[in-house]
Each structure stands twice: as C-alpha cells, then as structure tokens.
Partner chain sequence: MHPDVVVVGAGIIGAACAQALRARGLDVVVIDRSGAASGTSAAGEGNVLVSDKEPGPELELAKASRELWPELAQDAEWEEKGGLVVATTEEACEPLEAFAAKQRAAGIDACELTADEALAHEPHLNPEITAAVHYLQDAQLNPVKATRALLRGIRIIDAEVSTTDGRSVTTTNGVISCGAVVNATGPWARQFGVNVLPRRGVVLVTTPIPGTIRHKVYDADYVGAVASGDADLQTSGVVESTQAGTVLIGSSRQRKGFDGTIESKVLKALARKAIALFPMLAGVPVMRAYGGFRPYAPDHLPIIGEDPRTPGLWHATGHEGAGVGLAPATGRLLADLLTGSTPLVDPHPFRVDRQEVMV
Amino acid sequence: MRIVVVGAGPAGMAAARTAADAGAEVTMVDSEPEAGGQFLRGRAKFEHRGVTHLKNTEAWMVEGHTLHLRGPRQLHFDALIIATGAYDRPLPFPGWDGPGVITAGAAQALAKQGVTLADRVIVAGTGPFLLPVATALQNLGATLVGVYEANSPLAWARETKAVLANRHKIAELASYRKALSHLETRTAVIAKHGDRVTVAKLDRHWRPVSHRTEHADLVCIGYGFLPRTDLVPNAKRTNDFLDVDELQRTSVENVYAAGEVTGIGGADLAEAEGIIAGAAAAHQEPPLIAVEAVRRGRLFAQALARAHAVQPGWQTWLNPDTTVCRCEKVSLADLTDAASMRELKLTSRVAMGRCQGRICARNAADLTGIPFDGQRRVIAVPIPLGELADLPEETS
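Can you show the structure of this one chain in the form predicted on its own?
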C-alpha cells in the first residue's frame, strides 16, 4: 500500500512512522531541508528506513490519486495524509509594512538560529504562542519592552474542563516566568513609526480606550494561525480548518489530515493525530493512547480558539492609507465594493501577489464583509509555466 504524507512536522513524522510500521510503503514530502516543521525547525533528526523522505520538495496539486510535485514529478498514492501545518496571522496597523515589524513565527525561527534582529523588542497579539517567542528573544539578550495580549486571561476561567484535562500545559507557564513579568492583557500595538510604537488598552471588542507611546526597534506580531489547506481546496472545513472524523479522514476519499490543518492545539495533539491518521491510512486500529490524547488535546484546542478569538475592533486601528496587502501595495482605501473574494481580487489586486493571499486575504475579507472561503485554488503554490508545459500528456 502506498501512502504519501505531506509535511514533516510532528503530525507528519508521526503519521509516516506509524504507517511504515504497519507495513505501508511511505513517502514523506516536505518543502524544508530537514524534518521538524515550524515547531522543531530541523532539529527532529528524522530517520526511518521504511520512509522515503523527500526534502526541499514542494507539492502543488492533488489530482485523483496523484500528488504533483515541483520538478515536475508525480507521486501516486492509495492514501494521502495532509500534515502541512499553519502559519501566523498578522493584523495590519499603520506602519506594520515598514522596517522593524515581523511575525511572531519569524521571530521564533530566527531566535532558534541565534538571531534577534534588535535590542528592544515588543511581542504582541493573542494566544500562548507569544510567551515562548518572548522568552526565546530574552534568552538571546534582547530587552523585552512588553508582551501585549489583546484578550483577557479571564476567558480561561470558563474553560475548566479543558484546563483540567491538560494540566501539563499549566506547568509549561513556569518556563516562561521571565516573559510573564512583562505581560499586559487587553493591550495591543496599533501603530509604529520608526522606533515609536503606539500601544493601546482595549475594550473587550478590541477597540482602543487609551494609548501611550513606547520605544522599540522590533515588533513581533501574531494573532493566531491560519491552516495550510491549499492542497485539498474542496474538502469540508469549519472556521478555515479541515473537518475530520475519528480516524482523521477528510471529506475527500482516501485523504486524511492531521495536525494544525485541523485546529491549533500544539505539538502533542498534532503528533497524536498523526499517529491516528497513519494507522487508519494503513488500515490499522489506532492505539488507544493516541485516541485519548486527541480527545484531551481537542478540548484544549477548542478552548484556545474561544479564549483567543480575534475581535472585530482591530479594524478601527487602520487609517485609509494603511497597507492591507503588502505584496501588491493595496491600502484600506483601495479595497473596492465587491460581492465575492474573486471580484475583490480582480478590482483591487488584493491577494494577487507572491503570497497569494496567505497574509492578507482573511483580513481583507473581514474589512469588506465578504465571506472568506479559504484559499481554494487548483494550484496550491506559485509554479513556473514551464513546469506545467513539461507535464506528461494524458494518453487515452
């Protein structure tokens, strides 16, 4: 049985190992030079003699039982496991497209290579990911001006079931104690000009109620994550994430999904989902320990989504000339009246640049009131026309 896994993070590695141990012929495809995904960043040292690991390889389309790769190259499969993870969601504000503003994920990736980019740093957004990023920067000697959480931690008081089922995550807070001393809640960065950063206190809808000026060379922003679901544009989803059943099956036949494409819940949940997906794809019964880990992890993921939801008041931070789409230099004032995302792209060029809307499309949809339908395009990543021309012709 041929199983292809796309993604080599905790979910992908677990799926590949599990399927190979069950006797399947497994190929794991990943665009990075080493396994580990965004979480381990090449530190995984993945080795399994039953898994062929294709590094530095981009997958760009699923067609029937064939996965198309850059090259061009094709992999035929009996089952496909999507474990492509997620990426940061930044929110725009005046000055966010200038120097000294990066995503929290980029800051963490650089920190793992020993790079901080600046001496005085602010980390802002929502969600527990802010704390490890801030801690990593502190450990490299950066001065932490502040860690600004836009939501209130009181939201977790209503999530007792999820907290009790995941007590080990509370213990992790102790490792972030240095960063916690800089934490301010209901607070956000709403503008940056040079090293002058406007920091606002927010109401529960994220509308500014007061503001002050801080001085920082670098602002790292992260307002949650958006999943990389491009390879299965027609699969059913809820709130951007792929819907899966108890065996990690998507609505597309013979296609499974694991990890943060199904919801943001951390590396433990991703790994457990990968184990279930790998076992199910290889027609094996998933181990009960993984099933229980997924049950607990999803309680936490659902609580996380509620406690750190993006609130609509962020839209009041923008001016008419604030950049919304960095690739195409589209400002808030450039966004046109449109009935669909397709029409909005054609009339304003938002989401038409190199990132193909991964950074701006969701924000543009929120700003215009157009329903966001995810990134549902046939070709998942930009590829040269020459590669399309080199594809083998179908024979009748």
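I've shown you the form predicted on its own. Could you give me the structure of the form predicted in complex with its partner chain?
Just this one chain is shown here; partners and other molecules are left out.
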C-alpha cells in the first residue's frame, strides 16, 4: 500500500506517522527544508520508520494515481492525503501594496528564521493567531505598537459550548500575556503612507467611526485564511474549504484531506484530522481519541469562523485608486462590471498575475459582488517549461 502525503505540517506529519504505523509505505512531500508547517516549523523534528520525507519538493498536479513533483518526478500512490494547509488573507487599504506591509503568516515565518523585521510593528486583522505572531516579533526585540482585532471578543460569549470543549485554548492565551496588553478590538489599520499608519475604530460592520495616526515601519495583516486546494481542483468544497466525511475522504476517490485545507481550528485539530486520514487511508479504524479531538476541535473551528468572520465594511477603506491586485496593478476603479470571475479577470486582469489570484481574487469578488468560484487552478505552483518538456511519456 503506497500512501503519499502532501504537506509536513501538524496534519501531514500525523497522517504520515499513523499510516506508516499501520504498515503502509509512506512518502511525505513538503516544499520547505524542514518539517513542521506554518506553526511548528523549526520546533518539530520529524523522523519516523516507514516514512520517506521529501524536503524542498513542490507538488504541482495530481493525475489519476500519480502525483507530479517539481524535478520533474512522479510518485504513484494508492491513496493520497492532502495536508497543504492555508495561508492568510490580506485585505487591501490605501498603501497596503507599498513597503512595510506583509501578511501575518509571512511575518511569523521570517521571525522563525530570526530575521529582525522592523523597530516598530503593528499586527492587524482578525482571529487568535494574531497573538503568537505579535509575541514572536516582540521576542525578536521589536516594539509592538498595537495588535488590532477588527471584531469584538464579545462574539465569543455566544460560543460557550465551543469554549467549554476547548478550555486548553484559553489557557494558551496566557502565554501571549505580553502581546495581549497591546490588544485593541474593533480596530484596524485602514491606510499606511510611509511610517504614518491610519488606525480606525470600527463599528460592527467594520466601517470606520473615528481614526488616529500611529507610527510604524511594519504592518502585519491577517484577516482569516484561504485554504491551499489547488492540487484537487475538482474536489467538492464549501466556502473554498474541502468537504470531507468522517474518515477525512474528499469527493475524489482515494484522496483524503486533513488540517487547515478542511477548515481553520488550530494545530491540534489539524493533527487529529491527520491521524484519522492516515489511519483511514491505510484501511485501519481511526483511534477514538482522535475522533473525539476532531469533534471538539470542529466546535472550536466553527465558533472561530463565526466570531472572526470578515465584515463587509472593509470595502469602505479603499479609494478608487487603491490597488486590489498587486501583481497586475489593478485598482478598485479598474474592476469592470462583469457577470463571472472569468469575465472580470479577462477584462480587468485582476488575479491574472504571478499569484494567480491567491491573494486578490477573493477580495475582488467581494468588491464587485461576483460570486467567488473557488478559483480552480490546474497547476498548483509555477513550473518551468523545460520541466514540463521532460515529463515522461505515460504517467502510470
């Protein structure tokens, strides 16, 4: 039984270990030099009997029972586990495309490499993952000007069930004490020009009600997450996250998914889903403890999605000349009236550049009222023509 896992984050590592322990021959592929994924990179040591870990290797297409890797190289599988995670969603505002604005995820990754990014930093967005990023930046010696959460924590008051089932998450908050004292809610960065940052107080819909100026060299933004689902463009999904059943099976035969590609709930939920996917792919009964962890974790994930949903008022932060698509330099005023994403892209060039809409397509859809179609891409990462030319004649 050959099982291939894409992604070596908490979900992928757990899936690989579990499948190998069940006797499968496992290959785990990840684009990074180290295992761990977004959250545990640098802290995880991965070595497991029965698992071959291919580092620095990007997967770019699934074709039948074959996974295509950069190189080019192919892996044939009986079951495939997609554990490619998610990346954070930026929202545009005047100046977001200039220097000194990056995503919270990018800041976290750089901080892990010990890169000192700036003297004065702001972390802005929505969701509990802003706090570890702020803490990491503080630990590198940066002055934290503020952590701005656009939603109100009062939303959590309605989520008692999820909170009670996940008390350990609340305890985790304590470790971010130093950053917590800088937390302001119903607050956002709505413009940045040089080091002058406009910080606004927001109403419930995220429309600014007042603003002030702060000084910061770096603004890190993260308004929720978008899953990396490109390897399975035809798999069924809801709000862009892959649909899975109780065994983590996607709608595509022999393809499982685990971790943040299915929903955002933190590293422990990702790991529990990985255990179930690894067991199920290797035709074993998933351990009850993981099943229970997934049940609890999903309660938390659903509460998180509700409490930290993006509100439409952000659309008032833009001016007509504010950039929406950085790759193709498309501004708000350039967005044409169109009936579909495809028409919008081909007439305005939004989402047609190097990032292929990973950063801007969702925002462009919201700004124009066009239904977001999940952006199915056939090629998951850019690949040189020379490599395509070297593909083998037949794949399996």
